[in-house]
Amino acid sequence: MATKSTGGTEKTKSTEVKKKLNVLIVDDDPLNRRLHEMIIKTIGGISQTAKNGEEAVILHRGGASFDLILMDKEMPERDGVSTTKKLREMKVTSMIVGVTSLADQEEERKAFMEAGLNHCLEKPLTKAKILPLINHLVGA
């Protein structure tokens, strides 16, 4: 099932975040989702996790709502593409940024974004790559 965690302090330095990030990780690797976690911890976002597609669909049913989704695109039960596709069908407004293996396969890569992504990065994540894009998003 989801689980949930907590950052750090937050701090204002162009490599924090200046709001407490609300984050979604939608991973079917354990490691993965660990990793993406201490990531957003390091910027001082709190996380959630999900270990496929349908569990972000019915966090989201259930009322969730995050920031940031950060999704995997190959996993059991509903992939990354057709859990994007619904959660843009459900009104989602969220960031959603793809994080796959297949980012540098350009077919890829555009039917993922098609299916609703903002914007789609190549594992592993990495805080250098990440940081941008959530500074971006909290105006910072």
Contents of the next structure:
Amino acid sequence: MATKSTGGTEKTKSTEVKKKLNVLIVDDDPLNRRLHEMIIKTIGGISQTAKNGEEAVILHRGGASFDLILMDKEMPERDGVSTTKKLREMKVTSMIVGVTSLADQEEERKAFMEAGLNHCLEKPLTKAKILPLINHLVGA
Amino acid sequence: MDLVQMQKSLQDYTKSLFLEGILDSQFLQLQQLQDESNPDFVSQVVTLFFQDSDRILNDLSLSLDQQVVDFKKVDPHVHQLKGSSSSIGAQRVKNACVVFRSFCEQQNVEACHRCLQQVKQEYYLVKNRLETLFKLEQQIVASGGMIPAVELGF
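Starting from the form predicted alone, produce the coordinates for the form predicted in complex with the partner chain.
Expanding to the full complex; the earlier chain stays at the top.
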């Protein structure tokens, strides 16, 4: 049977659809966006980026959906806490992983988690940090 | 210098950057992400770091030169520089930013001026060293060789 590729999905010979993980990277730092794009690519995912929380909200209002959202905490326009709360209010069920700095206080991290995160990871992100979460997502 | 010697020079030079604490393991993470489909990934990311940092350091100089220093403007810049230096493994720049932030919290203008000089020193050092590293890599590639993996062994 011929295979057909449509966006991020492939139909294989079996009835199972192999889906590439679709990730939204929300970060105001272009360096971090590039780095996280590359990490996602090397673990076989596809990614889209947003420069701040407001862009992320607009994407979702436009009908976009993602398996995983990597959410930076400190951003202009709309920060990570506010964006996470907003996306959960919009009934977004994606796994949202907050990306924090070592300098962030425990209360700040707690507030970020309570906004609706599934997990929190500390910068800089690496494959080793993200992979267990991806495996959990794929396995779910 | 023949290819083997160039490759050895590159390995030794890269190792020295880690031994001096100029780079940390995050830089290795970047190198491990680079592959044939993205052969310039590390230099792209490092170039973004240089562009970011040049702008931030300029903004910091201007902010600290004001008659009344607005630390609400200074601290986010230092935070951003700390983040980006951490993301590429520029350890000494990152550490200098940590100290800088502590003086921003204290609103100690004089100490912040000293910190800015220290950050600039560390930044220009890592910039210089990375530019040399990339030149060595380019020479190897131009000679038809492969970039050897660095084994730190510590």
